[in-house]
Structures are given as structure tokens and as C-alpha cells.
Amino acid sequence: MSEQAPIVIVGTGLSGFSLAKEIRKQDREMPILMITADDGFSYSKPMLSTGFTKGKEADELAQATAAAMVEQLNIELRTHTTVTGIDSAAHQLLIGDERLEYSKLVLAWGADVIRLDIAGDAHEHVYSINDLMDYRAFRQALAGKRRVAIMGAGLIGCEFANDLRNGGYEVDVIAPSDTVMPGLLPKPAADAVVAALTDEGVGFHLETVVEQLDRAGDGVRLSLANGETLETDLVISAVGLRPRTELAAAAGLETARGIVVNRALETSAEDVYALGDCAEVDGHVLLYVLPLMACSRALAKSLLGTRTEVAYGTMPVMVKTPCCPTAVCPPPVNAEGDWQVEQNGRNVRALFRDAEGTLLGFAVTGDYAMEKQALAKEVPPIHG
């Protein structure tokens, strides 16, 4: 490996540019080269479920071009470009046949969508978005639509099932459990969201599951496993994301849920490092931004020289279903203690607690969810 190796970092999503940020705030010199198998727009993923509300088109979402990273940052950039392996004890990269060397490697590779083995013929009529490039061809198939129904309940199933109402769609959202976001809500703040989102117009068919989806002229017809029937211009399929793992398991990289760093974001192999949706941090696999951006500010120092391990605080999530709003911090796994609700309406206060009274945990929907700022100071940190 020589010296003038740049530091190679894969993905550029939320969590692969702001690393580069952050180390462009130390040291602008520092040779980095960025790789990903999509355009290298710069945007925001939390914002591809606003944009009917905020009536953009997925380009006005989009904050800067590749060219334009490239020139703010200081970097060299290869778009749709597809890593195949990775070589630690060499310290390079494969790309097919050619062989990239790195000085410290970083995977902000993301996860990838769960996929259902559905029966039927319409599935080029299913779209899963988990990128601007996925959000783009989403948009230009809804041109002339007005149905869209959505498999699954969890936090992305209803943040795009409040935005395509907002956006004058008619939706559906079809999911096993009997309510929403049930890893992430306790029952009655989930059952308020119900309700808000009913109230704007939105379907909800819970306790089933899609079986079949057949084409039906230029839409889809879903067959549900309760015996119901619906029609729809399009699917959305939200059944969740599972950290991309696979190319580093198969370099010899420990993996679990995600690929296994430590608090300073090393993985099992030198100088090779982890951030984001892909990484598991200590035991944790956090899919949200609090936890990227934390992450960035100690792997930007890190990889300048100055070993750092991340501290995650009190990490509450934000649901934007503005009929409804919401927001969780959830209390650890496993933890055990009880909720403690008041409710007035679709206004409810969850509070976890364990036996000696200690607050863990939270959800707050309605008038209630501005108070998650006081709250969360009284949470314990998940690095305590």
C-alpha cells in the first residue's frame, strides 16, 4: 500500500458525504475518492417522503449535483460504479477485474429493501424507494395516476401514505400487524396515527398480508389473504430494510445484523471502517440520522489521525406524518419496566419507566409530541 492512498469511501448517501464533510473540515488536502453504484447526487433520504407534501419533483430534492460535490468537496468521484470485493490484506478494492488502493477504507453502503415473494404478473408495477434514484422512477410512473397502495405499516409506509394524500393520491396501506409501526410505538400513540391518517382519507387494511398481484388493464389488482380485493395504479412496497452486509462477509469482515464496529467504527479488518444504515455500532443497528451524523464527526477525526469513539445520547425519532405528529425515542431492548399512557384523543403521552421510576423510553403524538425535547433530557443515553 503506498502513502498517497486515499481514503476510499463507498456510498454516497446521507452518511458517505457527510463523513467526507466533516473531514473537509479538518483538512482539505487529504486525498479521498468516493464510489457508488448510483448518480452521487447529494440528498437528503428523511426528505424523498416529504415531497408531495412540499410539491417537489425528485431533481428539487436533490441538494447538489455529483459535479457540484465534487467541486465543494475537493474529491474524486466515480458514479454508477459497482464495488465486487474487497481485499484487506492488500488494502484494495475490487471493481470487477481492476484493483483500487485505499489508506483507510469506509462502507456507507446502506441497506437494502426487504423484497416479498408475491404470486402474480404485476410487479414491474411495485416500487420500493430507498434512494432519489428509486424516488425519480416512483415519480415518473405516478405521472397520470391517482391510486397507490403501499405494503407496510412501519415508519416509511406511513410517512409516504400522509405525504401521497397530501399530494391528492388516493392510498391504501395493507400490513400484518394491527396496527403501525409496532416496533417503534406502543399501541395507543400507533393507534392515534390510525386514526389521524383514516381521518385524511387513507385505507388501512391491517391483520393481512398481499398474496397475489395481477395486472388489471394499465393497474394492479392486489388479492389480500383476508378475502379482500383492491385495485391500484401502483404499489409501494415499505416491508423494511436490512443493512448490506453480504461483500463484507464474504471478505472475511465480521458481520451480524449489520457489519460489526466498534465505538470508533472499526470493523474486524484494518483500516477498514463502517458507518451508517450498514453499520452495527457497539450492538446497535440504528437506521436514522442522529446516530449517521454522530458517527461522522468521530470517523472524520479518526481517519485524520486522532482515534475517537462515538458517544450516541438520547437519539428520539421524528415521524413525519404531519396529520399526526410524532415522535419516539423507544426504550433499550429488552429493558423492563412498563407504559405509562394518558391520552386525550390522538394527543398521547407514552412514558416507559422501569421499577424504580427512571424514564427509558417514549412516544408523544398530537399536542403532546413538542414536549419530546424535555423529555428527552430525562432519558438515559444509550452510551451511558
Second form
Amino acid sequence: MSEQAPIVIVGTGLSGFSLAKEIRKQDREMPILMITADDGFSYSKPMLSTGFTKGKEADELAQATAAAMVEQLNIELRTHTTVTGIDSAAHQLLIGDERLEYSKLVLAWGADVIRLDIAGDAHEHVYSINDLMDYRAFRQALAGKRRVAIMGAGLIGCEFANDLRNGGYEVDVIAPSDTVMPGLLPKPAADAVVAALTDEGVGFHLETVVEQLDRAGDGVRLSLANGETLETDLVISAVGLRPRTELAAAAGLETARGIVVNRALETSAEDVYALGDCAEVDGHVLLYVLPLMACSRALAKSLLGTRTEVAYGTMPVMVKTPCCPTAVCPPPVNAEGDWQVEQNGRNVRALFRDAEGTLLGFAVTGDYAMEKQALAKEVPPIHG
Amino acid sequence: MKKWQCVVCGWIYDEAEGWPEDGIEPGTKWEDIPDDWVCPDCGVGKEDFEMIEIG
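Just the form predicted on its own so far, so send over the form predicted in complex with the partner chain.
Let us now look at the entire complex, which starts with that chain.
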């Protein structure tokens, strides 16, 4: 390994760029090479759920071009470049036939969207949106159209439903669950979001799934398992994400739900780290912004020579449904306790307390969403 | 008076207006905001804001 080999960061999403920024706060000169399969625009993924509400086109949601980031961060950046392998013993990254040396390697290449295998001939009208390029293609396809059906009622499905209604589109949501965001929100809070979105004009088709997608003129006809049929122009598939682990597993790195790392973001291979949506940090796969910002700060210190473990605080999640502001801090998996729910119309305050009365999680909607900061301070941090 | 923008969600803190919802009076300078204050929209901390313009 040559002394000059750079720190190589694979991925230029919020994780990759946050890490580069954190390194540069402390060291202007350390060579950094970033590699991305896309065009290298800097953007914040959560903002992709706000385009219509904020009246912005895809590229207006981006914060900087690749060229601007190269300038701002004093980095080398290779766009439209797909990594094909890792030789951790040789400290080399493989890009087709090319072998590229690294001093430290950071995998920040995110998650893949889960794609459903659905019968029919209309798959070219189905969009999954997990990055700015996906979003740009979706917005282009949407020009001149007025109807969108969303498969999936998770956080992203709900945020897009609200945003598209704010843009004046007719929106239908189809999902197998009996309410929205199952697993994230307790039912009374979720039902408040359903009621508010329904008032906004979103059509919900819950407890069923799409069985077939057929072309119908320029649009799509959806046949649902409950016998309903819907006509729409475009379909968004928002049924979940899965951390990208294949390349890491092929290189012999330990993987589970994500690429397994400890609190210092170290994988099982020396000098290889993982960060953001692809990483399983100390057993936690949290595909949200707060954890990745905490991780990138800790990792920057480690990469500059001071091994640092991340300490997760409380990790509240804000759901961007402006018609029903919602914040949630899920209790730890297997936590013992009960939800106590107060409800006043769309305003729900659900508090999860253990037998001693300690607040372990919460979900607040509507007017109570303002209490999120105060409640978050009461919840013990994940890494106490 | 300066404005600061959250790099994650785009929310803007305007020193002239403060953020009375969290008890931050109009005219409060960025450096005088408590270190544990977080973005009202997305929950990231002060360190994830950048100065965007000087008015």
C-alpha cells in the first residue's frame, strides 16, 4: 500500500458527503477520493418528499453539482462509476479491470429499493424513488399527467401521498396493512394520519395488494386482490428498502441485515468501514438522517487517527406529512411497557412507558407534534 | 442579522425572527442559541446548519 493512497468513500449520498465535510472541518489536505454510480449531485434525500410542497423541480432540490462539491471539499470525485469488488487483503477496490488503492475504505452506498414481482405489462409506468436521479425521472414522466397510485403505506408512501396532493395530483394508496406506517407508529397515531390524508383527498385501499398492472391507453389499470380496479397514470412503488450488502458479502465482510459494523463503524475487514443506509451499526439498521450524521462525525475522527465510537442519542423521526405533522421515537425492540394514548381528533399523544413509568418511546401527531423536542429529551439515549 | 439553513431539510433560522416556539426571542444570534437546540423540522443539531447569507 502506498503512503499516498487516499481515503476512498463509495457513495455520494448524505452519508458520503457528510463524512467528507466532517473530515474537511479538521483536515483540508488528506487525500479523499469519492466514487459514485450516479451523477454526484449533492442533495438531501428527505427533501425528495417535499418537491411539490416547496414548489421545486428535482434539480432545485439539489444543493450542489459534483463539480461544485469537488471545489468545496477539495476532493477527487468519479461519477457514473460502479465498484465491482473489494480486495481488502490488498487494500484495493475493483472497478472492472481497474484496481484502485485505498488507505481506508468507507462503504456508504446506501440501500436498494425492494421491487415486487407483479403480473401485467405496465411495468414501465412503475417508479421507485430512492435517489435524486430516480426522482428526476419520475418528475419528467409526471409532466402532463394527473393521477398517481402509490404501492406501500410506509413513511415514504405517506410523505409522497401528501406531497403529490399538494401538487394537485389525484392520489391512491394501496397497502396490505390496516393502517399506515405499521411498525413505526402505534395505530391511533397512524389512523390520525390516514384521516388527515383522506381529508386531503388521498384514496386509501388498505388490507389489499396490487395483483396486476396492465396498460390502459397511456396509463395503467391496477387490479387489486379485493376485486377493485383503479385507473391511474403512474405508479410509485414504495414498499421498502434493503441495505446493499452483496458486494461486501462477496468480499468476505460480515453481513446480516446490513453490513455489520461496530460502534466505531469498523467492518470485519481491516481499514474498511460502513456508514449510512447500508450499515448495521451495533445491531441497529436505522435508515434515517440523525443516525448517519452521528456516525459520520464519529467516523471522521477515527479516519483522522482518533478511534471514536458513535453514541446514538434518542433518534426521533419526523414524518413529513404537513396535513398531519407527526413525530415518532419508536421504543426499543423487545422493550417491555405499554402505550398510553391521549387523543383529541387528529391530535394524538401516544407515550410508551415501562412499569417504572420511564418514557421509552412516543408518537405525537397534529398539535401535539410540537412536543417532540421535550419528549425526546425525556427518552433515554440508545447508547446510554 | 444572519440566516442559517439546515443542510438536511432546508429549514431556515432567521436571527431577526428567532424561533419563539422554542423560546428563542427575535434577534437571538446563532451563537447564543443553546447547543442542544435542534432543527424544528428534522431534528438535527446546530452543527448541521450552514450560514447561507449575510443580510
